[in-house]
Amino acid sequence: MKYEYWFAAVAGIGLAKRMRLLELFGSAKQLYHTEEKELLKTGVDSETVTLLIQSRQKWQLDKEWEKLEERHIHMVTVEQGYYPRKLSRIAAAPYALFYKGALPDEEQKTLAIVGARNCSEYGRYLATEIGAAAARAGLQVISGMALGIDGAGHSGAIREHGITHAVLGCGVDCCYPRQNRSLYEALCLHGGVLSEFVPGTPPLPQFFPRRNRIISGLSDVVVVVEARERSGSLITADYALEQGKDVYAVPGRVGEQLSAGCNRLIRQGAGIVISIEDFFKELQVAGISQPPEQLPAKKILEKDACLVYSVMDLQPKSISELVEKTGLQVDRVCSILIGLENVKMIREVSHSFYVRSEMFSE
């Protein structure tokens, strides 16, 4: 995995060329240990060879991998057997996925909820309720953690203690937008945040259309709640259609900008969401929705969060006491407490004193 992390981080090499190199050399490890002359003999262009050699000279395998682990960031590549099967089937599947929390469950169906950042209050409410209904139906919810519809869909799933994942257009160590910090923390506990971009990558505009193909690639169905005529949500819908996924849209009033994109999708043949109940009945008939199965939230916590939660009960515990009992750093404990509180597994009873929520107590 250290070699794969290096290969994923080599700058200046496009996805197609990266996959061609993998095809030529069989693995990132073999590529790393191939001498410059041998690289040139295989027909790799000199510019790419220079990029590989320069990267090897600067990259410290052990040190960089340790830094990744210290930040609780995981990684999977196409070289690994647990690379998401749904994603492996799409065109231009990413070589690597970095994630915090967990990857989506391959055995569970997934609903993507996407839409406008500057949404209406009606759209926000509807996205929240669709996310909540999806969680109750045993569906995972996936979106992009953007303001507006995306965030509302995630929040609805979290409210019902479902599993939800966000695909970011930046490194997973970067919370973008910053206003969604509490949501970001909750996602790490209640599912995960994913990205094909190496940690440290800033949220540049050109990265967001690329992340949309991953949102649709990991989903079974895409629903667009509100979208303008030209929007990232329609890019996600287009990718979904190319990938053979079902697309639904919420209709809106003629002439309203937030309805233009959804109404166009419906005109082009997308399914129509006229009621949440009917929408999920239709999914169930299509074999998408599964029987409700309430997942105990503590079963999907990452290791450190489980540790903190395990030492808590209905007797108030201070932060300093939790640090002493878990052996974790104080900033790590505080971060976990924020996430646990956001998903209502714990509550703050007085300043910096926490107890388990009664609904999750043994």
Given for the second form:
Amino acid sequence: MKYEYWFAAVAGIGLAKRMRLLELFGSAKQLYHTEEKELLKTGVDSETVTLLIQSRQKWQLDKEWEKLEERHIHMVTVEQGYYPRKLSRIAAAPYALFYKGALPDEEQKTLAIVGARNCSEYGRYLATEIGAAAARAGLQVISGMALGIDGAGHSGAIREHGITHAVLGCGVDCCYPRQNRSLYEALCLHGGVLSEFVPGTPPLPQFFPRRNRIISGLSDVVVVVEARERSGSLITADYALEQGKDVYAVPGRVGEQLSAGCNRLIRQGAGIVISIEDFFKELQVAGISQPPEQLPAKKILEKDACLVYSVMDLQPKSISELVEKTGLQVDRVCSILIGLENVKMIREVSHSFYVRSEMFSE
Amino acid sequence: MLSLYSIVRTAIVHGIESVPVYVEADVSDGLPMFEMVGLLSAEVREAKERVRTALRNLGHTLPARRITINLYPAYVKKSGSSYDLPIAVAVLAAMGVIRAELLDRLLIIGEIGLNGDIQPIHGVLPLVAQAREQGIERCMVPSGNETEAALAEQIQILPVAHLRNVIHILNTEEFENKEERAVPKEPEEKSCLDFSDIHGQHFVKRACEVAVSGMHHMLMIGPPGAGKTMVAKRIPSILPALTRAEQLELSKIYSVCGLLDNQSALLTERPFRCPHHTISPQGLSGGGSVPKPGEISLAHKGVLFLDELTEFRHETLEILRQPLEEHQIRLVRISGAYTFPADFMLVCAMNPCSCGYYPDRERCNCSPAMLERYTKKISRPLLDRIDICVEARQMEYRELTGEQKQEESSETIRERVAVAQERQRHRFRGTELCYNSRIPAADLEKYCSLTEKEKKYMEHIYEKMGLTARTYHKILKVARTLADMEDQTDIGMNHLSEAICYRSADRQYREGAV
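Having seen the form predicted on its own, could you now give me the structure of the form predicted together with the partner chain?
Below, the chain from earlier opens the complete complex, with every other chain and molecule after it.
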């Protein structure tokens, strides 16, 4: 494998050229041991030869491989049997994949959950619940570990002890965004973190659109939760359509920027998620269980609490707004809010802003 | 010929206190010269020219002899323009123009113009007040400072407008007869800002009342145009009236800064200071080689309002740490250590994010990284000292224009605040404490004890919300204030839950953790 690692790490060679070199020489080992003159003879252009020679001189085969193993980073190339079959079928399949944890299980269906980074609380909630429901249904969840929808999808699956994988736009040893450190570590335990980039690659903007083809390639179904027009999530959806995967989108209100991309997908023929149950029924996946905790019915709430609850919805509402709208005393509203949060009917999403936490009961 | 000697008593402002200084003048034989000694700064040296010219213009040409002026104690650096008049008087006494024996137990301060006019100076009130404490009977002050000087009672004030008056008064002893005193005018109109001007915003108003009742520091977070500044400006109107001693102390600070109005010298209203966010650390704390009080001292006994808190420079805000704990600021300069009172209520306002609309995602498009960067601008230690944190929100059109019930006036709120504060004073009698916000962590058990039921509740909340010990303490203090406002001996569940809603933004932006 150390030869393959060297070959994957040679900088400045595009994917197409790399694959052609592999075809010419049969294996990375062969290529490594071919003399300069031989290389030139086979018709490889001189620039590439220089790159190969230079990197051969600098690269310490054994030492580099040891370093990789020390960091518990695994590697698989297209030549190997356990390279994900789903991925090998897509156009521009990466030569090598680096991963921490494990690769996705080929036997299991995989759901990709993608969407905006600056999502709304509604979107975050929905992504988490879809992730959780997928985990309960025995689906694997794959996404990009970004802030917002991506991260919410992962954490929903982790919450339900499901399997979930992240495809990064940088080396797998680099946690980007760094706020997701704990998620990154959880992912290594509950699935894996994958990347086509050599460990140590920094997260550069141009890498992210490319990694989206791997997200869609590894999945069977892609669901877009919230996306603006011209968002990265739409790139994933485009790849998915090219690769022949099913694409679903969560609809939003007309004119809402955060849902404009989703609505456009629906217009173009994407499936619609009208409820989580319905979505999974449509996927024909059996064994979807109900949410583990039954929420208390609204009826048992006392009159004032009922009033406060009825004023709330999935958009964050501030305490002062609730005070004005209900006309109740401040201390009364506060007690009710804390009571409702205690029974998990509402959540505090930001300082003194609350949303309803259930959406499909009633 | 005999040498002639005289001594005049004056004083110098040190912080907001004063230090006595004596001016000696000696006229003796020798080469004609006018010399001044005694650690003088440039503006005091210039007094020589002003005095010489003013005296000549009055017809008292200085004799062609050796005139020596000494200001002592020599270790005190003398600065400011208040020495002109004492120097002139000392010279005149040494020349024999005025009678020297009258200068005993008379404090003289004032600046002289070239024509002999006496100009008003800064810091008269602390000088006169201290003189009274030292048992001095009379004070000669510029007539422009008369009302201010009269604030210090039980001391005779001799206002003078011209050097001629000075000579006249001292030679004829006319001051013995002068009985009528300048009476400071009552401020004609009180500030017209009132909480009844604000419609709706009951949550923020309530938070203000709680904050003032326990003297808790407060932070308002809200979008632009939510009325944060409007609310803050009205907070002084619900603070209890200043006592006479507080008024004097406050007036002294303003006197040193030259901010007292001679017409109605005594400050009767609580100050409201809102420095712009470009203010320097020295502007906030007080500064200069001989420090003058800064904004935090000018806000003493009142409100210091920091609008756009995130825009203040980091090192400026860090200045606040010590004054917030000790209620005074100590500045050490080469000329000595100065202590200024700084017992203010801190009110801050900020936007929730750089565009101002988070968490309304329809309007706010700030990325999580931007949100984090925005909130990180405020240091943790400063947030830790703020007990109450509320969000202000934009009013809807209906709330602004619809049928309005009469809103509570500041006066009504102020009465309730006074009762709540009285209750605290009663509880803390015999200790140095006076407000709930000042309870040290060690005494929380004593003053904010909870019953079994409430303890269980807080234990549950503590774990569920992942509170820190500091936040927990803040909740207890605010709950204590809420109980005081309702005249309850024990802290109840409703007090605790309201206090929890006021706690500061410990977990404001959770997107970081997804």
